[in-house]
Every structure is written in C-alpha cells, then in structure tokens.
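This document starts with one chain, in the form predicted alone, laid out as structure tokens.
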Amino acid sequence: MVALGATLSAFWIVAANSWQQTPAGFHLMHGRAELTDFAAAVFNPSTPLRFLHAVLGSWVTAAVFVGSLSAYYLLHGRHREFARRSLRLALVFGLVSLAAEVVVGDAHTRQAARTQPEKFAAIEVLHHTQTGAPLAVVGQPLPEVLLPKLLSFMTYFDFNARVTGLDAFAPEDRPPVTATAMSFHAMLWLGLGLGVVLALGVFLWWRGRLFVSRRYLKVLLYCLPIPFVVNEVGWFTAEVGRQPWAVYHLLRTEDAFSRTVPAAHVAVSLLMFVVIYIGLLGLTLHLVRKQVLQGPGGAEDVQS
C-alpha cells in the first residue's frame, strides 16, 4: 500500500509538471487558464513518458543501491550468501529497468522534438535548423563532436529529415543552452557508464568471477551515488530546458510571481524547506547507516 501510496504521489507530481511542460485541456478566459477536459490536461502529451521515465529512473536507483550495499558486505566479508542473492537480483533487475529507460528516454527526446522544439534544439546543440542534421556527442562548452545525419534519422528515422534549430526561434525565447545541453549529456553518459557497469557484472556473474572480483565490486560499490545525480540531472535539463516560460508558450518564468505574496515572505519559505530537508536528508543517512551496519536479520553469514 505504501508503495502504491507512493507511485500515485509520484504520477500526479509528474503530471503537474508536465502541464507546465505540454499544456492540454484548457481554454484561456480574462487571461486565465481555466480546465476544460481534466483527462486531456492530466494525460497531456508528455506524461506518459515522463511518468515511465522517472518511475524507471527510481527502479535504477533501487537497483544501484542494493548492488552497491551487496558490494559492500562482500568486500568485508559479512552476509555473504544475502550479499550474493541480493546482488544478482539487482544487476539483472538494474540492467533491464536502464535498457527500458533508454527506450523511453529515446521517446521521450523525440516527443520533445515535437512539442518543445526550442528544449530539443538546446539539447542537441542544434543553432541552425536543417536537413541531415548531425548528433552532437558532447556539446556546450566543451568542442562539439557531431556525427553526420545521425541526429534526423533518431529523431525522424530519416537521415534526410529537417530538424528545427535554435535560429527558427527569437532569441529571447531560447532556453539556456550551455546549460540544458551540459545536464543533458552528464545524465546520457553517465546512464550509460551504470549501464556498462551493470553489464560487467552479468558477464563476470557468467563467468564465475562475480563474487570474488574486488576490482568490480569496489566499482560497484562507488557507483552508489551516480544514479542520485542522474535523476537530478535530468530533471534539471527538464526546467531549465522549458525556460523561459513557467508554462509552456502560455506564462513566462519573469511574469510568474505572486502581487500579494511578497518576496521576503518567499525567501523565509524556501529557507525552511532547505532547513527541513536538509535535515530529513540527514536524518535518513544516518539511519541507512545503521542499518547497514546491523546487516539483515538473522545470524552472521559464515563463508563458504
């Protein structure tokens, strides 16, 4: 029930931010979005991916902790046949969850080719629309590394397919590129660098090395905080990426402010969150501490 509790949370969270992101099922009255079709404004186009993307971004993240704190029982010697159950389970749970989020995010890239053209343009690095375009590897600030024609056919599946280009939109309307474009690679490379990982230890499981290769479980173990960073990564190629609206072609980030809510009252607001969840933050280390040092239930594992 809590995990239900939990996804619903999630998806309605999701769903909020997409309106903003792909607004659907309102009509504008005195200047006022007002809701006309609940079902259209909640499943608007972006999310179903979006939901898919970050309930599979959350699966990763499970998967990458238990592998690492498995990794970490090993490496000392503790809980070893737990160690040993829990952590082919997760690089086998961790490998499927990331190969289907490449498909979504795959999808999810191109929906935004369609519906944020401006978000996509700053993605790519793409400055100048064109026919053929090239897939920026890296991008902004580092050198670009383009690979011919490969940007199209993702996109389009036609390697001849025009794809539109900061220059189609007024410069004040253009996201942040160096910005969106860096978040945006860290959290494609550093997904795929999990997935590399995660595939080495099915390939050392395979060959009988898994459990005895300190080299990788250290690795593994290492890799705990990466999908943290991934995930907010991604969601901050999602935000920055839709600037400069708060809503989508509808109400600009400047405009977006409260004329009776001042801003001092605000600023004390969001300290008190940081304050809180730094806290919370801390409280719930501590606590993933001990336990982790207790190790699961029942007597000290023996080696075998």
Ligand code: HEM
Contents of the next structure:
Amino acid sequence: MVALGATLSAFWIVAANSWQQTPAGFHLMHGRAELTDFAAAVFNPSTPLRFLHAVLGSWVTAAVFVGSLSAYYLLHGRHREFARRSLRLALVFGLVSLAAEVVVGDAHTRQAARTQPEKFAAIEVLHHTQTGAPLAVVGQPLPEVLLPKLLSFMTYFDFNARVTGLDAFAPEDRPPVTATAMSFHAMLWLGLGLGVVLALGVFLWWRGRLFVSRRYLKVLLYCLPIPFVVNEVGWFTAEVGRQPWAVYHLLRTEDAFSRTVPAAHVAVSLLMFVVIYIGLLGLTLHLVRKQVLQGPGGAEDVQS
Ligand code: HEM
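Provide the structure of the form predicted together with the named molecule, given the form predicted alone shown above.
Below: every chain and molecule of the assembly, starting with the one above.
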C-alpha cells in the first residue's frame, strides 16, 4: 500500500512538472492559462516518459542501496545468508531496471528533441544547426570529443538528418548550456558506470566469485551514493534545461514571481525549507545507520 501511495503521489508531482515542460489542455484568457482539458493537461506530451524514467530511476536507486548494504554485511562477515540472498536479488533487479532506464532515457532524449529543441541542443552541446550532426561524448567545458553523424542517427535514425542547434534560437531563449550539458552527461556516464558495476556483479556470481571478491564488494559499497547523485543531476537537466521558462514558451522564470508576496518572505520560507530538509536528512541517515548496524530483524548474525 505504501509503495502504491508513493508511486501515485510521484505521478502527480511528475505530471505537474511535465506540464511546465510541455504544457497542454489549456487556453490563454487575458494572459492567464485556463484549464480546458484535465486529461490532456495531466497526460501532456512528456508525462509518460518522465514518470517511467523517474520510477525506473528510483528502482535503480533501491537496487544499488540494497546491493551496497549487502556488500557491507559480507565485508564484515555479518548476516551472511541474508546478505547473499539480497545481493543476488539487487543485482538482477538493478541490472534489469537500469537497462530499461537507459532505453527509456534514450526515448526521453528524443522526446525532448521534439518538444523542447532548445533543451535538446543544450544537452547535446549542438551550437550550429546541421545535417549529419555529431554526438558530443562529454559536455562542455570538458574538451570536445565528437562522434561524426551519430547525433543525427540517434535522434532521427538517419545519419544525414538535420538537427536544430542553439543558433536557431535567440540568445535570451537558450538554456544555460554548460550546466545543462554537464548535468546530462554526468547522469549518462554515472548511469552507464552503474550498469557496468551491476553487470560485473552478475558475471562474478556466474563465476562463483561474487561473495568472496572483497574488491568487488568494496566497489559496490562505495556505489551507494551514486544513484542519488544521478537522480539529482537528472532533475537538474530537466529544470535547468527548461530555462529561461518557468512554463515552457508561456511564462519566463524572470516573470514568475508573486506581485504581492515580498521577496523577504519568499527568502525566509526557502530558508525554513532548507533547514527542515537538512534536519530530515540527518534524522534519516541516523535511523538508516542504526537499522543497518542492528541488522535485519530475525536474521542470525553468523560471524564467519
Ligand atoms: C544512461 C542513460 C540515460 C539517458 C539517455 C537519460 C536521459 C534523460 C533526459 C533526456 C532527461 C531530461 C528529460 C527532460 O527534461 O525532458 C533525464 C532526466 C532525468 N533522469 Fe535520466 N537518463 C539516463 C539515465 C538515468 C539514470 C540511470 C537515472 C537514475 C538512476 C536517471 C534519472 C533521471 C531523473 C530523475 C530525471 C529527471 C526527471 C525527468 O525529466 O525525467 N536517468 N534523463
């Protein structure tokens, strides 16, 4: 029930965010967006892929979290049977979820090319509109490594397709390129890196070496924070890449402020949110650490 509740609330959060990215189901009346079609607004063009991508991202995070804690127990010779079972489950579930995440991420990138071409051009660091566009392996300010014609192919399945670059948009309508490109490529390469670690785990399991390879178990343990970072840079890509719009092509961020609430009040409530969330983070880390040290309920703590 809790998982269903969490997934449903995640859906509404993602649908609301997606409406800002690809607004639909409204008409403009005296400068105000008025709802005309609830279903079209909720299921706007980017909601389905964004929801699937966000949910799969949370599954990858859960799998790596369980895998890392299982590695911790095996490295410390504690709860071995429990840790073996949960590590096997985490590797398989993690690898399948990540493979699906990459496929959905790829479709999500093509969807951005269709619905938010400015964001796509920034993500791919494509300054000039061209046919046979190259794929940038990493984002600026890192040195440019380009794979010829691959962006055209990955976006339109045609090596000579025309891809719109940043030069097609007025400078004031372009997202911050470095921040958008760096966050996208960090998500991409950290995500693929996690895939390599999980696949290596499955390979070691097949070779019967998984539970005794201390080096691999240490690598898996140190991977614990990575999916959290990947999800954050993913949201960075989505939000920074949507700039300068609060609602894409409807409301600029510089205009999206209240005419009645003083800036000081906004600053104070933001500060309060930051303090409350840091407190909640501290409490969560404390409770998780306590639970991990205590061990899984009922599982015998066999020292090898
Ligand atoms: C490796 C291949 C991946 C690709 C090609 C990819 C592609 C994308 C793209 C294009 C966006 C921005 C979408 C938009 O703003 O319209 C995005 C956002 C996001 N990504 Fe990824 N991603 C990948 C891997 C991952 C992984 C492994 C995770 C998590 C473990 C992840 C989590 C997220 C999240 C949470 C967002 C923000 C929500 C959204 O807009 O979908 N991504 N991703």
